[in-house]
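The data below hold one chain only, encoded as structure tokens and taken in the form predicted alone.
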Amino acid sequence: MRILLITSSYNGLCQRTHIELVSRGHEVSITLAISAEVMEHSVELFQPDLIICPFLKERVPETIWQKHLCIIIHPGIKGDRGPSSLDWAITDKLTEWGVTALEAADEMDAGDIWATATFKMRKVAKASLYRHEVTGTAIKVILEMLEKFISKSFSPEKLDYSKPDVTGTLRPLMKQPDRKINWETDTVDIIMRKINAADSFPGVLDTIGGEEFYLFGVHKEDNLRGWKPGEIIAKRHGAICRAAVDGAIWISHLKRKKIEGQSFLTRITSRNKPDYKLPATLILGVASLKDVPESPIDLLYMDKAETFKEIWYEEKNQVGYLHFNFHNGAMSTEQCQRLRLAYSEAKKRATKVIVLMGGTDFWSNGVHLNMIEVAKNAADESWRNINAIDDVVLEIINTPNQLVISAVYGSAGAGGVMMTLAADKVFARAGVMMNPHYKTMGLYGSEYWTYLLPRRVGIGRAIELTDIPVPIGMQKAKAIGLIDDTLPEEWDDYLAELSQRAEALANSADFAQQLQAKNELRNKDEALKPLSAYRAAELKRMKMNFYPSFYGGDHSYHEARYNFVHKIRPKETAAYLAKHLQLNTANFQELRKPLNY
């Protein structure tokens, strides 16, 4: 079947869409709702069966849902209505929400009902929810959605509040009146629901020392305490912790408000202050925290306190779990730097195995293109942070007294994919995207990948997965050997079952002889061509793409990278996920052909 997926962009949600309906057979077009007569010459092009849109802000034009049917995903219970669903949800303190396919109507969420189902509320950032439970339940709904399209027997439910199961009602738009902090009156709960309702978009606006700032990344303190609500009390790795009336929480990430109409002299003298996310002390800078005082914290951090932490380690029965939650899955030179430290840390314990279980929402996405933007010289930092990745893998490498499993349960991409093979095995989440490429961003990519990557799936494989940006599923994955195996989707279940083979290969009664036939599989590498190698050849390669000036190379990842932190939005869809447009091209090759009367 034909399926056309509109989508606002290609995120996490549009991704497993794409991947869930090729697998079951379907011809899957991609089209970025640029506008309208962009959408309707897509329709128009691919002419499908069926129109999907996974993640849509845009209305669709009433041209395309009155010809074609068109299904909207909304993150919603049935009867949910408004731009600001999960936000509504989390700020309401609901414990079970869902999501729905239904028609694309003259009102926006009020067309029939295709399938809906629902999810368990967790106390968590919006966007972690919508990583999680509200993409796995998607795609539960999508493919119910689907069998009853194929059937040609079901009729849809029209959208009717009498009845008892349409619980969901019209929503406004959540605006900032409706999330500010009271510093004086609001708990720590209470501004925990606050940011979580607003994170990763839009934040909540707040006054830091007569300045506006967007709010990021909240995380609860159990110990620090201040006398005045609203004041910054410590800091540490770049977040910031600040009183409450009855505790305090930390933030991690900032965005200063932008300045509309501002004038020419203010642009100019405002040069240096980013309106982008970024840590939050690298935001308010060094002046205006001199006096609040450092918060340090163990390298392996093993306390039980709640606290704002990005690398802690628990330890179990001969396994040492080292986790290492990154905002956004970026990692900054000196994240890397941390983490390298901390690894190096744990291979000192009397461990037998060693499970990398990177962050929840993302394992890890690579190098920080938002701190690298910010720099004073963007190329130079790119080359200190490629480097310090580099570091972190070549230590997980260079692992002789331990067996070490790579754990994924958030998604991965570029280097972090990379990063995860330099375990001995490679275990991810049934639910997971990885995107082992590096060409959207320009950048030919190292972290020892031409090692790393051909070893598992074979050079021609390797060479496919890096130069075709397209994202892989986690069935496929495991078919061409890129992971070992899938775990469950559920997090109780995940852990369970990690647990049980991370405890049983450390058990194992040929642990020895495999630690002995992986130590000598790596001298053997090394004789036929050392790591330095590999290291200095990607390198080379990578130093064309910083420095482009200077080593012949062009400017495609300096464009590529600001286009990414500030937000630029593509003028066409990408055509490797534009088939419509690619059947557009075959036919005109065709229409040149010469005649044979």
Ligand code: COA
Given for the second form:
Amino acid sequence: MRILLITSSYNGLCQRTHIELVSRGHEVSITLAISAEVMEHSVELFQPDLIICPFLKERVPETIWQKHLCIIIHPGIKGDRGPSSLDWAITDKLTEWGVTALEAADEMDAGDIWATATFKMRKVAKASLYRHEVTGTAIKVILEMLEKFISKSFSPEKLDYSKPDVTGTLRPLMKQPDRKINWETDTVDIIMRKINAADSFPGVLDTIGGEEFYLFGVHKEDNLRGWKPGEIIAKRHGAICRAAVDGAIWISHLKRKKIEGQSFLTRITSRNKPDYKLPATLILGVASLKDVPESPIDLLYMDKAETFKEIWYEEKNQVGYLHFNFHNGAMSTEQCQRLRLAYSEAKKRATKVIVLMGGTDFWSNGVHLNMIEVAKNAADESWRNINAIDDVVLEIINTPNQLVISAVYGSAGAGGVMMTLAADKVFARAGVMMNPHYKTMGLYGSEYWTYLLPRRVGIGRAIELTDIPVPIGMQKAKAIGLIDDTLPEEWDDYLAELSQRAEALANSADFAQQLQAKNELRNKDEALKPLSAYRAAELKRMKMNFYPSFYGGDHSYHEARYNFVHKIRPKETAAYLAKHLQLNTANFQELRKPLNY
Ligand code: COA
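Switching from the form predicted alone: structure of the form predicted in complex with ligand COA?
Next comes the full complex, and the chain you just saw is listed first.
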């Protein structure tokens, strides 16, 4: 079947929809909803049997949905309508929420219903719910809707609020006054819910030191306390801890409110103040936090108390689990340095297996593009950051006394994917999306990928994976050897199976032989071509990306990073996604074959 995806961005849900549909043999093309004309032109060229909009903030023009079945994936239960579904569901403390597939119609979210499913709410940030529960349920709903469409015998249900199972309602856009924190009265629980409901976008607008900022990344604090609610009482690794009426919370990231339409003087004085998401202490500045005490934390944090922690460690039955949950999976120079030290500490412990857990939303997305963007010299910071992440990868490769597992529950991108491959085994949750390429960021790539990727998938596949910047699903990743096996979707099942596999490895009768074989292979590889040679060759190419004027490269990395960090929308859909655009070319039949994922 020919399916066109119309989407606001090629986000995680759209990536997963794309992969799932292609793996079922459908011919899929994608268009960004840049304008009504672009959408109409895409439909005209592709002549789809079906249109699915997995993530759409814009309206589909009537000219499209009048002629084609056009399914909107709405992150809400039956009857729910409006642009802030998840925000309200979190705010209202609902225990169950859902995803519904409905036809595009005149009234937003009021079209006929094709499929719906529910999920249990977790007390987490909106983006985390979206990346896990919403995405998983949306795929279920899309596949069910597709089956009904193929059967040709299904009649979709009209939205009828008198039916007992239609429990949703039309909710307005949630605005900043709805989200406002009242520090004098709001408890930790309420503050956390408010920040979680606005996570990723738009954030909760708040005033700190007379300036307005959006707050992101909230964490509970069990021990620190302050007298004045809202007061900053501690800082740690970029985050600030603020007192609340009944405890304290950490806020890891801030985004300065854009100065628009204000006086000339205000705009001039705020010119060099970045207005994208950054660690809170960096945004507030050293001077304004000079009296705020640093709150240290163990390198390998093993305590159970809740606090802001990016790296922590657990150990059981000779298996060490190293968690590194960096916000958005982005790893700055300093975070990489800390992770390398933590990993080398973990290596010194009497374990047989080390499991690299990453974070639950993202395992890793490579170097920290926002921190590079904000640096005085972006090229120099890129260089420091790439070397720091390379050092982490090197530390993992050189683990002679333990077997190492990468356990990928959150998705991974670019250098983050290559880093997973430094382990001896790679297990991933079945629904993970990996983006094992650097092309969209205009980079050649490092993280020893020229050693790690071909040794798993062969040279041909390595070139294919890095050349066409599309994600890979775990079914295909396993088939081509990028990962060793998949793990269950549900967190508890995932953890149970992961620890069972890790402990089985630690207790395997041939553990010593496995370790010896790994070390022998490493020595053989090193004799053939030392890791330093791989790194030097990669970094030589990266210098061209970072310092194009000195080393004869182009400026695409600096442009791509700027656009990514400032969230500048692409002007057109990338050619490798928009198959319909290729249909104009001479080799018509050849190009219409589905891409072989
Ligand atoms: N540095 C800084 N921020 C990053 C990041 C990075 N390397 N990778 C992702 N993010 C941020 C995004 O800006 C976004 O922030 P927000 O939600 O707080 O606004 C968030 O993480 C989620 O990323 P998003 O792009 O929305 O997720 P996705 O699932 O649609 O796509 C990727 C995932 C990996 C394809 C995409 O995030 C990406 O291309 N990241 C950059 C990877 C890279 O080039 N790394 C550098 C080379 S090693």
